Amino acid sequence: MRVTRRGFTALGAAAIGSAGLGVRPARSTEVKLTFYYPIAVGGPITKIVDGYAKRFAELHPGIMIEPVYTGSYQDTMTKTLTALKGGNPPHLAVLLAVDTFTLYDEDAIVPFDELVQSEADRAWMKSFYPAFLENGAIDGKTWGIPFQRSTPVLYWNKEAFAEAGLDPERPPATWDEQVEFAKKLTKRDSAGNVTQYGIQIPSSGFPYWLFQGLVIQNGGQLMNAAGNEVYFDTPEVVEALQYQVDLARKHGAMAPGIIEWGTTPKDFFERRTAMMWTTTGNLTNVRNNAPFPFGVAMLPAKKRRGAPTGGGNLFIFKRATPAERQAAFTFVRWLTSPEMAADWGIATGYVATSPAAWETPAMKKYVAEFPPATVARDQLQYAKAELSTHENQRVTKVFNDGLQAALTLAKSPAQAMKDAQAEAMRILAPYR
């Protein structure tokens, strides 16, 4: 992901300090906190996070934040669990929201409900968009606080739409329109080879995530809230998978087989696809690199609109001392304040996680200059929790393998989902 090259926007100290946020002042004794953050060392994101840590330390002289850049989300989770087993976990971390069950089962984290003390704290706990809180809730408690959050959205090339005789200002609103538009946008050379596909829905990296949008739109769901039951073989899921297969195999409007997550934005920039599904976290990347006018839209509807939430939450670890937990809580409160959430969203393209963030002067100015930033926010009213269960990595791999078996024609959608359902329920049996 690419973001603007800056470490911190010009926010006033009063706006982002402890004043008015209900954050308790730090102790005079310095508390040092290790903060695992999921990105490789170097690059614009690290400059932003380093800038945040420095600014927080200036505002809270008794607390020092040490960001540790730990690679991908998967790498960060592995390093976190390794450190936990070695008795030296971080004090806090950004990890995938869907890893909440795993961290809970490892007895690694503390619920934020145990850290709140004031009415301002309790109001803060309720200030986030409800859809972003779903993946962090277990047993009626909140274990993860939304920070680096996203939903998938549809991007389209307005020039390609005009060339295909489509209204460049109107994206597909339904599954049927998505097929119709994608077929018109697909280009072939004189030998019949495709030079531009109509659409790409990536099926590597996070295949379940984008596919879950189709499931929600078709009126289905993939799991229960308790994380111990899945519904992979239901008609709504099988029909959604058949639709994704048909985009390539029946309609010829999407590349067959596995479509790479990481290269899809580049394919979009280089006009190898006219539409793409990807994260709103790519918004700044697309804005900086698309060589043509583009649009951003909610995902098309079937029975309803819908998208899964995605991205990372902030977690505080149980092995921290009471003083360290309270210091970590102070940092999380500051980092997710409306002003900071707005700053992070503007810098990266991730969705600012509270309605109050969208009312800040900085965000209002940004939205006025770049209206597509509001699409993912507006889609939240239709969003559902991302696939998350106990033994989440194992269950998700089973599901991803089933999706890819259908997309490569190794199995029919019905058989792939039947097999995935049986294996996932076997894995989850101890939790029922």
Contents of the next structure:
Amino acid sequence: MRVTRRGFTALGAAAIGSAGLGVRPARSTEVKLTFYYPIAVGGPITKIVDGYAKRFAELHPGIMIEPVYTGSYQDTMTKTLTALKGGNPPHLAVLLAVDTFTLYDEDAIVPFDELVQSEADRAWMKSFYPAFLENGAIDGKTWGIPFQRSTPVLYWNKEAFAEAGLDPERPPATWDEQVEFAKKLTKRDSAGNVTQYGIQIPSSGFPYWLFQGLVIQNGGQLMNAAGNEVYFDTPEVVEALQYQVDLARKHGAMAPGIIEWGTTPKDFFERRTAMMWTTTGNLTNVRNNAPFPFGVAMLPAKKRRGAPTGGGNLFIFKRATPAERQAAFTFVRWLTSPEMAADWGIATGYVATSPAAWETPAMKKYVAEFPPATVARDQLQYAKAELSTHENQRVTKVFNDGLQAALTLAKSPAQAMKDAQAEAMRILAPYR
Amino acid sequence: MDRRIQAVYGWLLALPACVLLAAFTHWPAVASLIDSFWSTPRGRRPAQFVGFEHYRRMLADDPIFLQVVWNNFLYALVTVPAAIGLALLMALLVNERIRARGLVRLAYFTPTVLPMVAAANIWLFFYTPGYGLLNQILSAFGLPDTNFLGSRDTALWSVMVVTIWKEAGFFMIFYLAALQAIPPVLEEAARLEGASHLVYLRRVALPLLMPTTLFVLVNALIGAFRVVDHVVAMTQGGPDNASALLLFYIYETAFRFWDTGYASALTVVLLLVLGGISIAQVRLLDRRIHYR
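Switch from the form predicted alone, shown above, to the form predicted together with its partner chain and output its structure.
First the chain shown before, then all remaining chains and molecules of the complex.
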């Protein structure tokens, strides 16, 4: 099973989902809400979401949620914006947390600050891990509530560690150890060709995400909170890029060129790489498919530990009537309650979004059975907001192009970052 | 009276096609042209008239545009002749009395039946570093592992190979039909005159195939600017736009960046390119083609 963070999904699950969408007769008092959601991990997600809608309907007879599976994150964003321009957006949707600026600039969404009423509501808004709220905040208001969130972690092959004479229970904790271990783990055949690389940090599609982990570890950050300035050409970023380039080119411990995100877990299973960086969303995939004992660890530190957050937030759309907005708010409030957040995290592998969720009995039982599930949670205290700006897709693309130019040796890291910085600041000029 | 009813009848028959063409081809083209002179509207700022700003930006401020145009030009220049040449060779081969002719024809045609995305996914596996088919073959000969889709030098070429592989079988069908339409008396006459097989090919068969070649050429060239499914599935235009094509860039601009104004301007350029190709080909090649 190939799992991507924001990519392709099981068609089978979609089929089950559409079959499960029964038509119920609407009562006159009922508020009917359309809920767009993407799928970016394996598993019967549509079934779970339909089940949630049903449970919610039993608890709140006046509100009917109609979940609509809308493909990948990218597809969901495309469908939402198209529907918005056609004057018929959904009432609420799960979209990438980094698309908050885009939705804000389209004047499409309402801040949750306008929807909270009671003290309990206000407390609820503060109940999430702060790192997960960062990407949803603009102008001091909260526009997105964390729902299916993730963060990258390091997976390692314990068998390969033992073969290389390393302690199989101790993952690299620093950048230097990471290089040292990776070099020891790299195996060559008699002709000098590599049969097993030490590490793989994927760089296809959205290389910025994993790379941002290196930047944060090096004490830097890629953008400001207002989303109108980027810091691509700072020494912290250039050094981090040099480190990633060197892993392949200088130390020979990682495959040169662009490493495909989608096939990286498979490379790990095939023992082509002894360590990999990928999302926590792959946890269940690795658990089911790795033919050897494996470990999950926080990303190694340079000046500090660090990782970006990732994944999707819940958004409520402006076009809905006040009654519909309040109904949508009630649903969001219920869906992100500790019990539901725990349930969703266990079912999917996403990181449960609030500390309270980790204190629920169900979650405690799950963690006792499968301790690696806590690694991502424990890493959250070091996590920072994912790269997100105005004109987000375009700025991110400029940055990705720069990273790939450096990784393929078309430009030096300093030059690539300087060019990306100039272009990104030009794009962001109207927002300053 | 009778004639007028006939005219109305004729127009009514043509109406569905006219409506569809106007709604889905002509109007979008005109709308793109109009939109290309306006900035992209956002929820918080409406569209403004910007004149030729988008076109100026394309030529002066957008290195990616220049790169995708160059990529696309190279892509067409390589894939079109290669696919046509291969198609002709395959057609000549399966037109002969060879063993298992039906099977060979079927094998050649199979890639055409596959959807482009499916074909791209098969090739994605061929190209995978390490345990992919091509790299397993390379390593059997002791050659180093190559990251076909992840290197700037090979990404576009790898995409081209998929196109050639996929298109050749389709064009072969046209050539095969055209070859079978050539009266056998021509070949017999050539033989009697003492012409060799090669001379017959060059002097008789190929000229008679020219209308087919024109048709295939127009289709192949338009296809080279129109089909990007495999780019989406295989490389996403990467690394660093090394394998991005014009239409892929338009899609990206329109549906990822939501810069619809600029995307309209890019679309107008694509329309001009396609229109230009068709006109040039029909004008230039028509003179050298032998219709019966």
